[in-house]
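First, one chain by itself in structure tokens, the form predicted on its own.
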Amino acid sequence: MGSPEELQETGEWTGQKVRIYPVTRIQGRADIEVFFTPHQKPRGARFRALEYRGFEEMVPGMPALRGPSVMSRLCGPCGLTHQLLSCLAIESALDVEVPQAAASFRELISWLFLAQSHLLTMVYSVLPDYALPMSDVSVRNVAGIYSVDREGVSRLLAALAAFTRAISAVAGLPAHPSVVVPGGTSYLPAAEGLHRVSEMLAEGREDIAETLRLVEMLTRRSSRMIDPGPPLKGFYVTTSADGFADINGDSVTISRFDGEERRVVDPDSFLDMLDKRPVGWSYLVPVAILKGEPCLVGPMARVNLGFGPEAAWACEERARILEEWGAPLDGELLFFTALALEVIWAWENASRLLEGGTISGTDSCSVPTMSESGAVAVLETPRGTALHWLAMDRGGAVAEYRVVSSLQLNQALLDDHLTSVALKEVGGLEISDITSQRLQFAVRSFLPCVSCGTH
């Protein structure tokens, strides 16, 4: 049949088409198109973002210290990690050494948030999928999952309240904290603040494993239920720190996912390798690598890729779901999987931080000198690899300002897939509510955020 992009180039979209709006628990406005041949029969099948941001545009001629403020409003769930990009792409174009104790105080917040995210996540998006995948509409909520299954929502709610608390400790805010700035940090925690974080997710590791068994109870439940599609094809791409997945790796790896090939490159070249193509179907314009081969970014390319020996809880788990599910994860039930599996790697990561001792001392900022430059930066967002790319003229201010989000790069993969499903799927011009919902499932199963891919 070909792919959404392939139809529309070579003229063949005829016939009627159905809207399915508004896609429901993702961030952002957006609606799935549903293509069919004029003898009714499905065709294709594409994910549409509905909203512009115009942050790229907003930032040019403005001083480029205010840039990352203004770029972590890009995004709720995400903001944190955009405000930290642009600080990184100020500091690698200026030269800036950030001081050891706020550069581990910055991985310490990144970590909780990434956990914190991907807990809001599972409990008010992902949940109510597996928990109760063939109820009506009107219940497939977090309140009918709770009337269902007290325990295991008041698990998740709990684990997810430690990290709020422990974010909320040490960085001021639970969301849009203004503590990372351009050189560092605009302070360093006092000890007993960073002892109470560390009790904080102490008393969080028993919700934890409880809240792995329950997503693996339910994702082996939903695998008879629920017809999984064809497994991904393509590439999964994450950055990464000696050959494994970290949030704030100095490298980006591209493998496929049939580990054919593999590629570890620099953020430089990563920027190079990217390939916008605009659409004018949506306002989200899709970005393509390695010839325009389809590839996925997110938690479960960050598994994939698996985690570095100092989170040996994360990789013993790993390596039991791979036991049972085989390698690679590439197949959409999987991804509830790995984000539980993250929320163990993000913890591990963030209880070695804080009984390391590196987050202490008085010197938390280097002052940047101003100059003529640009830069690049690439960091993971909880929902995948993002980037961002300035140049700043003689006076410190922005001339130029490029973002590239996860749900970009995962753009080309979602609407293969979709189509897949929506082939199995769609029997007619008639979409029931449970066609209509397994639809939305698969697209929910790439974690888009609209907000971050229309910027």
The other form holds:
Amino acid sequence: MGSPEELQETGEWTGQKVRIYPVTRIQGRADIEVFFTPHQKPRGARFRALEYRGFEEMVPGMPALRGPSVMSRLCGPCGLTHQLLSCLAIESALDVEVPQAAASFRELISWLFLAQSHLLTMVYSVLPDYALPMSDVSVRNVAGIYSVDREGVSRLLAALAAFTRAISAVAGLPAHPSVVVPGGTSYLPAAEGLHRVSEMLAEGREDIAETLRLVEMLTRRSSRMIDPGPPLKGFYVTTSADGFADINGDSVTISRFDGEERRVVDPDSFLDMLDKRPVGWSYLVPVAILKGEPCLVGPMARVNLGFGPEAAWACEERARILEEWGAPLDGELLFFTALALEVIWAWENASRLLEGGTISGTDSCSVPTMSESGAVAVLETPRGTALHWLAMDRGGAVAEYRVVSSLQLNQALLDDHLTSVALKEVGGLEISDITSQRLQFAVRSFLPCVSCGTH
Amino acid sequence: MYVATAALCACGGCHCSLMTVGEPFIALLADNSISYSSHFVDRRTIAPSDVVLVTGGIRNAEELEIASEIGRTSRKVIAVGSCAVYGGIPGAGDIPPVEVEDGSGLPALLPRLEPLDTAVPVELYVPGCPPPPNLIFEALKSVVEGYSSIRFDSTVCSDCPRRVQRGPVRRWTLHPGTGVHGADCLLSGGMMCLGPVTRGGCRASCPARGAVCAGCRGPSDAVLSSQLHSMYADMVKYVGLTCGTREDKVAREMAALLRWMYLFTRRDPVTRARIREKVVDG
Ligand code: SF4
Ligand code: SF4
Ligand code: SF4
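Same protein, different condition: the form predicted on its own was shown, now please give the form predicted together with the partner chain.
Let's see the whole complex now, leading with the same chain.
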């Protein structure tokens, strides 16, 4: 029961510990435990999920046709992707071809939700860490920042409003939209509706550009104040298409941060590479990727792999940012920038789809015929790679359901990183507010989603 | 005023909905004081508050403790979302046992999820999964500014642009939206839309876009008005009338779909007298 290395080797989380509870400004309820040597030196830290959702156990027996709307409720910020994953798994199992217009409409909604989710995270969760990191708790929050810099916050909110209005126009509510259904979509918006959405996004362009500038300015300033943790080691992972990150990609790319190795696998092979590593101290089951651990999924992973050429603006900004900070992005400080870059990426892709004319017609859904079958689907939630696998019986009821989410994949690297930060920053059993915030900042940079994680 | 938000067993969708309100919401927070909110603020303890928005139901010992503490320290509690109001989708099934390490300190799971008001007196209920942003914000504003909130006693059908086509339904399907275009009522196409028995206020968000109303805002006032009504009984009556089919035949056909009528409201809520009180809205 001694050194951090020993802890790494044995996995024995023992000894005196200090608990930081709850971790704030994340999705879901969690704590951080910092463990100490008998000499009161930190020896390790871990992030624990304190809640349990249990949807995997709830869905067997339900008609698979209603599975997507149930699985969507796993998580608010990532709900749309879970709904889509559930639909894709059903469609792949039953060999259903989704009408082209519906596939494009789904893609449009996915980009809009990606941007909305990122902007909500940026405004409410991340901004206080960069704008007023050393301030008192009463002002270190979005309302406090708004009181001192109304203009800056308003810019971010205007960018958010562009996507929120677009979502409301085509998909309905800002979470769990019902329009994504097995076989396609429940409708296709009319041309005038799409035109209005196009205008909403066009109006938001300048605010989105300003958002990136503001984020970069705050990141540069923070880099002088926050001692960045050590660079992340291991692999970054994202779904991809044609060698670029793609939230709806048909393959998964696994790359070493040091550039030594890159593999591209299909969803079935990816499923075979996953290895559950249950622990008794958290409601979350960490999952490793065999020959690809520890791994990072999420915005930084996607930015590292790069955006396809259809997103010229995002590509240009990415190239400039990588030139400034060095490739790949492997420091926690840069995840704010990665979020802002992805908002541009989403904006461009949504605008492209709106202009492309592919979302038209009346054929929105190929209704599946149920049979005994099963399949896997992999996509990117805003917070990283996720997988759904389901098996159905002859009557179309769910026989078995499995979910793997971004936090499960990230947990090992998150704990490694948290431990390095704790070893550097924690002086003893008394953990100050600033140190506690530093540890939570390390956690937030992984965009943990406890709801998804404990499905 | 001291304003707070808390999430119990929640997916975060209700908080997302509230946060998309954007500037008016943040301005309200800035004009008042946030006593705690793990979504926005780094305070770790539950402090006395004038109004607390609570999302999610109660599923483990920690959530029960948080809810009780909120009850002890708050003047007014608003239950936001169908999880908090009715138990929502996570309340639709029993909770399986999960193995954890002895001494892990992880909160013990309860046998099943309970709505918020089993532990705390609730002032306002804003059902929905999630409720539309404006309804949550209105509920908050009404308490902060001291006016009476709007109560939606209509049904989803009242706001729906689709029109009933009289005639028999050949087969009922659980598919949530097969792409019916035009202005035909989804029920007429054999899709089980719960619009006739569901509380309005969402501007018929789903049927307006071709998807069935899954009943996320819970039963309408009419359904809650007496023990003689229930979502199922009222649906059978309504479908019998509009399709011109005998009620007993409709009842038989719809029996298989029964479970889906209570996805958000858990078992048969109408027979639970206290649910009848849940008619106040945001
Ligand atoms: S009511 Fe719906 S959106 Fe709100 S917490 Fe529950 S599942 Fe999520
Ligand atoms: S039953 Fe559904 S589709 Fe028909 S009018 Fe009512 S809400 Fe609209
Ligand atoms: S239409 Fe029904 S399911 Fe859809 S948001 Fe309204 S109440 Fe909820």
